Amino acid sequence: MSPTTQTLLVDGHVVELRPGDTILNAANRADVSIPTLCHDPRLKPVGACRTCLIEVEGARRLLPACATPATEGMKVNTESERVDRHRKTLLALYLTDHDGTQEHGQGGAPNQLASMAREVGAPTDWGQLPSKRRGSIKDDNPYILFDPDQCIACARCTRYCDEVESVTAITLAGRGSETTISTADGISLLDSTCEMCGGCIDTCPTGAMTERKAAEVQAPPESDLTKVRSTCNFCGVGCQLDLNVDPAANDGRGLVVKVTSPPVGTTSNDGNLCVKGRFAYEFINHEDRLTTPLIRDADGVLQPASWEAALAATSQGLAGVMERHGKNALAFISSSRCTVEENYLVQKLARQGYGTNNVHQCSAT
């Protein structure tokens, strides 16, 4: 460290300041836990939410970690007993009009509140309140559900919807106690400018934006499936995504009930997707997949054969077709489905195996 550095402390833990730090980002680096809801590192901090308020020496009250820049020889102390008040008495207002005894949304999404509150030890018999907000007009777009009763108006989606995807298709609606998630006019998304991306399910730190299908098929909580990393096979971009399988289903052999995003900032697309990417997932179980080599009979009727034998039609086919026509009378056609290895396989067949440049992949549209 060089006589320049500029350092704060956050519990005790000596952190190197980095252009536009805030409290929270130089704590995590310091592996130091502070509690949010409203905050994703994607979006602008608003401090919104309250729950990552923190004693500075000095300030006389106490001051929200997210929104707060560090600075030079600032002490930061996330763990007193004014903070544990604070953040117990704060999550037992939060409880009052939200249920803290449902630990996941409607399709399985943790809900970090009820969590939250949890771990704090937050009183949870200061009554209850039924939730004044609303959702919008009955929407019968296919993928996005919205249950207002488990929204905490922390604005993450809306955010996200105007910041990372400038979309704005979804805004806050109503005030006070009746401030809920709505579109202009209460309008269905599909009329809106959404894209359906579902970046307001990702971000959701309760459940209340949650997935459609997951909901209507009951999806196990996320902590009982199995997250299996994977890239998007729809286009050339490669984002990352987890494949989340209860493996319970299907008697046994697993079933893809939903796609999420990998924690933001772990791989290239920062935890964003594409409509494709997150919903587009069906076509793994669909009955009309493909899984058995087909050869047409003498009378061009598909019958199943072994992979063997599907090879070996397959190189003739292309052998006959070459010797009677010549090699740029081939053409081989992949798909962005297919990993990158396996396209590659397909273009170096068609150039060095059949001499031809006739080929041709859906993503380099």
The other form holds:
Amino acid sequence: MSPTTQTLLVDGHVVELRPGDTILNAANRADVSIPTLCHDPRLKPVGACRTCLIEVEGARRLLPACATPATEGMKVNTESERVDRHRKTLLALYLTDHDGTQEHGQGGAPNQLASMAREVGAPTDWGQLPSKRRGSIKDDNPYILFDPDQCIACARCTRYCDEVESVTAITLAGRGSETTISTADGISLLDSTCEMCGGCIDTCPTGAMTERKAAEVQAPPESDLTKVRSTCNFCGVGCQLDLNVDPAANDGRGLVVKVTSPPVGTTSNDGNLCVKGRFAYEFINHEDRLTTPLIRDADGVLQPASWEAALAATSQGLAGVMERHGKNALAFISSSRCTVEENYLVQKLARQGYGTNNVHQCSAT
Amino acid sequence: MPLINGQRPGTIYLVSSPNDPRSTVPDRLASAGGLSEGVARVLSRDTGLHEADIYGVGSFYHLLARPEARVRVCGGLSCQLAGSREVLSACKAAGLPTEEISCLAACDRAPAVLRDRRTLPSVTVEDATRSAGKVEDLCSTDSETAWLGTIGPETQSMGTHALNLLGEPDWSAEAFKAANKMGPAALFDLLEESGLQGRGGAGFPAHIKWRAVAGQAVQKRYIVLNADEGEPGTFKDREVLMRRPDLVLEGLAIAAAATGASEVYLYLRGEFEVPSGVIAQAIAKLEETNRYPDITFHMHAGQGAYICGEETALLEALEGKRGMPRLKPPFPVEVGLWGKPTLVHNVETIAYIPGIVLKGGAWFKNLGRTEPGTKLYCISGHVQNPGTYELPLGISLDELVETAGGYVGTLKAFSPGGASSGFLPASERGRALDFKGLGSLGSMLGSAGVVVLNDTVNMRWAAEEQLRFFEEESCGQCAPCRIGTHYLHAAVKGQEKSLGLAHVGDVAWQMNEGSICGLGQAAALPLTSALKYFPEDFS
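Got the form predicted on its own; could you also share the form predicted in complex with its partner chain?
Once more the chain from above appears, this time first in line as the rest of the complex follows.
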């Protein structure tokens, strides 16, 4: 740390100040954990859930760590009696308006509210309010399910839809204890500007927005699923995704029950996916899916074969065409579902391996 | 400006501009007759904004959200004491499309009813029955003169009453000229000397805000008039707008000239159709005579949301959004309307300015008793002559009620400054009604909307009604207020068996610590104060 470095103190830890820092960012770097529900680093902070309120020396009121700029010499205290009482009473209040006993919502989505309430030791005996939130989104789309009882109106979904996707299909609607999430006039998401990217599901902290298909198959909690990191094969962008496999399903052969995006900030797609990547995974277990190469036998009937045999047959076939008709009788067409690297290799195979420039990719037309 | 360790907090707000079609959304929704099905889509085509956005805005404001209701009966405490629930039932029985609404700022003319955008004072069950279900035929005493309430004391003069609501309007712009001659620096000193505190509720020294706006590096500044008078029990701004539009507009012009602003936005609550007309006429008159040549007045009608009286929620509403308060800091003097430095003042505060300019800071200061100036006290409930009384700041309840003709029945409790100030017991009747003294009691002077309750009133009921108000008017943005008001209302109502009153203290603590704005921070007070002073009403 150079003498000119600006710093602040978080629970006594000296933290170097970086441009644009909020207290939350600075605290995270010092490994001081501050609970948040409405915070998503992709979105502008709104400080609405109030879980991240902390004490700053000299400030009369508790301040939201997510939205308060960190400044030189600031002294932040996240462990005081006042902050502790704040967290306990706030979460106790949340629990009166939500079912905090289930740490997983429909389809196994984690409910951070429940786990946070357990972690801070929030009282659970304040009673239960009848929820006034209504789900006005018509329920006929195949992918996204909204459970108003689980919704904490943190507006992560609506802000994501607006600020990241620029789609704004959903909004905070109503006022006060009736505040809920809705489309215009409560129309079906299918009739709205929604592109079914499912980002609302990804950002939702409580599982109020969830995958309908996972709910339908009653997917177990995400912690019981095996996450298999993969590259989305629907286009060449290369978004990373996690196939969530229920190992016990499908007679023990495993079944993909949902697709989630890797955590924000860890992969190039930054937690975002599109409708195909997030929801079009059922082909994996479809009975029509080819799971082994096939070669036609002498009678013209396709027979399962090994990869070695299939590649040999392909190679022979291509060589035969070239021998009989010349190299320009060959053409190579690759798929837009291949990655950039795979497309590169296809053109290399065509040009260098077979000496032809007849190479094309389906999305290039 | 509250700074954190000497640092200026950064700004994080989305900034649109006056040209953004978004700011026209509430007006467009009102012109379309409210948020009926399909309206959001049509307006989306017209403006290029997302239909969900438009729907979100429309669903926030109660004058837009339920277009089918055309008759709205005030459910405020004073109106209920005057029989508003009977009027509500009579309206429904007569077949009028009726619902209850939060305080209409007509507590002195209770019970009040809103017919479309027109507030009708003193509506009776017979009026409702006589309408025979035709909205247009409801009530007959709604002429503009009848809209005016009682003003006191009966004799007022500019020497002893800083506003002098009974005085004739003065269109000479003499104070404006004098202020310009004086220059901003001397004017700010004058304001400081006068000790003028914001009359909207917070009691913040006016000169600090003026200096802060004038001192900003950003050259574009705005003046905003907060005429979203909605604190239950409060109706003084209505009288000022109706009787002395000259003072309001001159005060705004002086503020604009002194802080380097050229545009003034007047935000009047949507239910103020009549005062709005008076102000519009006054602006037209001033424009004709070119009294304030470099200043443009823009009028804006609210669409029904108590929370928009909170200054940052008001700014959001002016920008055409859902009226949800912003995080503070930054304060509006730094980052206000469309992100520019903005001076927001309550009607009463701004109306004192011309008098202070003409008669001096010391004069104003000396008009007060425990704190500077005279003050408009609104009084309603169990008193003989409910009305607006200009009296020295710091008089007691007994003195105020004496001016208002005396108590009706035996005093039991009073609310000194609107619903947000909670309740005080009769034993506090001699205490000075000022900002500091009431603050030290855990109550507040607030907007000085004094509601008097006699011994026929059960305080559990009174607390329940105030909590119903806060639950309905919470914007819903932050959890402590959204859930807390719902919780306390349900708990005091006693319908939810699992709730009880055991956790009221903790809930109130959380709402005060955790809420973003003053609504949530104060909303528990009616219940906690009733429990504290009147435990017998809860047994």
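As the structure is a computational prediction, the values presented were derived from the model and not from experiment. Positions refer to the first chain, counted from 1.
Between rigid parts that reorient between the two forms, a hinge sits in the chain, and the option from R175, D251, E341, L290 at that spot is L290.
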